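Only one chain is included here, represented as structure tokens and corresponding to the form predicted on its own.
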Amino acid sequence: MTEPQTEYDAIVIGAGMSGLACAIRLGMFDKKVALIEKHSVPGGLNSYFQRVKKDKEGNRVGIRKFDVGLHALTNFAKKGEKNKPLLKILKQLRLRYDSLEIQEQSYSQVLFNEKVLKFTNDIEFLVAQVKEVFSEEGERFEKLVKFVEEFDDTSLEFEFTSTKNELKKQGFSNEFIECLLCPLLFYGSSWENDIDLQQFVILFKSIFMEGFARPYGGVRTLINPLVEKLKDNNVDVRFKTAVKKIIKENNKVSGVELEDGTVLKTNQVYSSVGLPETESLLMKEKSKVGNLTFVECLYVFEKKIDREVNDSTISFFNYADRFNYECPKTPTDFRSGVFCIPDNYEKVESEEGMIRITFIANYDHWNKFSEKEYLAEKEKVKEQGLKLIKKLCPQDNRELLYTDIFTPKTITKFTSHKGGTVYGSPLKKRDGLTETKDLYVIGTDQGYLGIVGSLLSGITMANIYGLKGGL
């Protein structure tokens, strides 16, 4: 019987998007790589699960498949376009564009009190919308688009610069600033009520200038070929395996110890679990844990929504006097959030209808609930979501078949993120470097955002530190 391998050129902790991409990229160049994942499925914050589907008599009639995290794939690019992040990633990972069966959004919108600001994958459409909805901001917004186009967002140095302050300097009103930031903060800010200017530019480009799309079949369509690439490149993937600590000698990484006591030796460690979480594996905690976490509600209806009722893909809504993107004092803040209708793409895989709603939440409240209080709050979230569906989909009388809700505690359970954080720590390590030699941070706390950003992070850090080259 062959002894299991215990020595590697590199170990990647976490099989989220950045971890998958990093491990594949290193493996492509004949590195001996281990990918360690504590759960049974890959994807991290952008994963999937399934539930038994039953008829009205309670008989099993199939399964329902659900995405976690993926409302949409940002950074849409058409096949053959030049210098687009998505296409660079596919080239680096040797994935075929057609295999993802990518479909563009119809349109998305920001519902900001009484104002409706729509956007598509064409920036000129948004420019026209701004001129129509915020007429006094039109000329300034055109200058902002040019500012974003010329801004260098590739620097690996990081120092927080307030986007709100920058936009105020450019003369925008507070209402317009909050309306514009609403989708961008929900899609990637780890800062309360603001975002770093460099990250603003990244998100502006990925959401407003490149845009939203969705792989047919959801996140599995992306994850499955990535898993195949791991096999093709002989990456040693260990699911249901947790890292207990990162081992170092003379302040240099020398290996990791697993929960079962096994020690794996290595020259490099790439950690995608978050900066505070990585520090915990070093037996020290230094970095601030982020305050932003969410609850998400999944509603399955007997059939798809009539597009005459609502034909948008994603609605970012705010029904408060001002947009409060911050940890609420209550368990859940129902005043703003994300309302997603995955069925409003050209082609979807189920005859049933789906709506997904995301609200900002308070981890401490959810974590302290008794089991009875926890279930009661989940029921409250469900009912608030149904009220929102009635508001945004009037005259929608479809039968509700199934509901699932995941909370900040669910996030911590399946990702180990402290505080149930989704966008990590406010401290970003754009160069990926830590105080420990040959230990690198990849993923959200390295500073790239979204699925495409996470993949790009894993590839870039592997290229720079493992393969000694750029993207």
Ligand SMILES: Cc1cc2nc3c(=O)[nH]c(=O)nc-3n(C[C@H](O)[C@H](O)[C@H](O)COP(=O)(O)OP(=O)(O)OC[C@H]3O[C@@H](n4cnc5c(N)ncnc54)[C@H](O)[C@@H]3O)c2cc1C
Given for the second form:
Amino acid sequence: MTEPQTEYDAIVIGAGMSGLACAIRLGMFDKKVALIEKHSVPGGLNSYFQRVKKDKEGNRVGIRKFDVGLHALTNFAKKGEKNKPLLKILKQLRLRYDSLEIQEQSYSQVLFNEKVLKFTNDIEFLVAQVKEVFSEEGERFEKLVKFVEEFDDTSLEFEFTSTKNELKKQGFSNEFIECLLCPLLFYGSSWENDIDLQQFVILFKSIFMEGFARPYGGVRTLINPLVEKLKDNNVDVRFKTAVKKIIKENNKVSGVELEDGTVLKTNQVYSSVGLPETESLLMKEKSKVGNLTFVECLYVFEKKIDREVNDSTISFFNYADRFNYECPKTPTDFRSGVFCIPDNYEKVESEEGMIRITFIANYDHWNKFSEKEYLAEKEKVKEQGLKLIKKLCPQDNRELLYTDIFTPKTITKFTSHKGGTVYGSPLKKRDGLTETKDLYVIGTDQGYLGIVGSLLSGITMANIYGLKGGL
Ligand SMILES: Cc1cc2nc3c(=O)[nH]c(=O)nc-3n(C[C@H](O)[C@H](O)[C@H](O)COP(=O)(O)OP(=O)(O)OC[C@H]3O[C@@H](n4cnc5c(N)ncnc54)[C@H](O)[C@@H]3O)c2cc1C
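Right, the form predicted on its own is done; let's see the coordinates for the form predicted in complex with this ligand.
All chains and molecules follow, beginning with the one already shown.
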């Protein structure tokens, strides 16, 4: 790494996926770049952590490695395929496809009350499933696939268009719309009970048409080479360093002030912390904080799941009369969520087994709890998760060794996202521009989210504003 300096061509705030990609890309073209990250490790919402592993007597016997967020890498592509976002990203960041050791999912499914709709990385499989499970929607769904293929999802303008209204206009039933949207909302909507149409198209392609995969070794397999690239490209990376303030002169960005009072001067700032959070760094709060946050439960078992018991990769479930993708009135909504078995790939690094469950949560409840109430709600979440495991894996008799639960409060603690949001604000800045000249929003609130989306956002914003000089 280069020696710390105080003047840079560009400063990137946040070393999540978008910040990492943005800093690497700018560094590749000889820009003097600083990447400032509040936390001690990179990855942001898709980071990693470890916990001490103990035996039954409580003796330390090693460590367990966890991914914070990785259920699956979306946008699967085979080596050498044309026009695939994942391959474009790897090319732009000069990463080798083989270095990720990507494995395809077996299959995933939507469990919508009594209905089961399976999908793989082949859209034809889903078309056949729709014809079987929702026979009257089959032809319409084929047309929807064409509609998605022909839709221009590259527009940098943002005006919310309701996907639900569009799907109703196309004649789909409410039940089918909710079933189809269940995975897409869970994997990327910052809007309650709906999603912007362009975002829907992006997610439909990345989840249903390209599909899910997992790098062997989890998210570290992706993050470690990115950190190497920062070094190769002389990016000045500062962990455990928070930006306190973005400084501007005559409405043009001129630097940032760090928490310890150090001022770093720069011509450009790329902020990945979120739109309302960026506004706070400008001492001006305007944009709406999103309403959607989650609890995530990680269950570690003595061994991997028997595939006879359950061989799916991800199950998006809804057991309510209608699918309520909204901030619940209670602290946690157990009626719907995501059930992920990361063991169900061909090769998995750990001997132990894992199940991950995501439920929708209410930030205000979790944030206001006393210590006692907080722990009691976590216990409740753990029990509800175990009930779900019994329901979806009835013959699973493995011993449970360890549970880790993180809450909306944990998300805010480690990523500084207001309201514990994962998909950011309902307002997106697709062109990355802000009211302050040379201050750009990247990542989730630019409107590209998930691992692949955020990487793409960082690359695109660096290419447009750092390397080409503007739109
Ligand atoms: C539980 C969970 C499961 C998920 N599962 C998946 C999945 O399976 N597949 C998938 O593709 N996506 C998944 N996601 C979503 C994905 O992780 C995010 O969309 C993506 O990582 C967002 O990246 P980002 O760069 O936009 O923002 P972030 O990751 O939020 O990065 C922002 C960074 O800025 C830092 N920061 C904040 N304030 C400051 C400051 N003042 N100074 C310096 N640094 C600061 C934060 O610490 C953070 O590191 C999941 C997320 C969660 C939480």
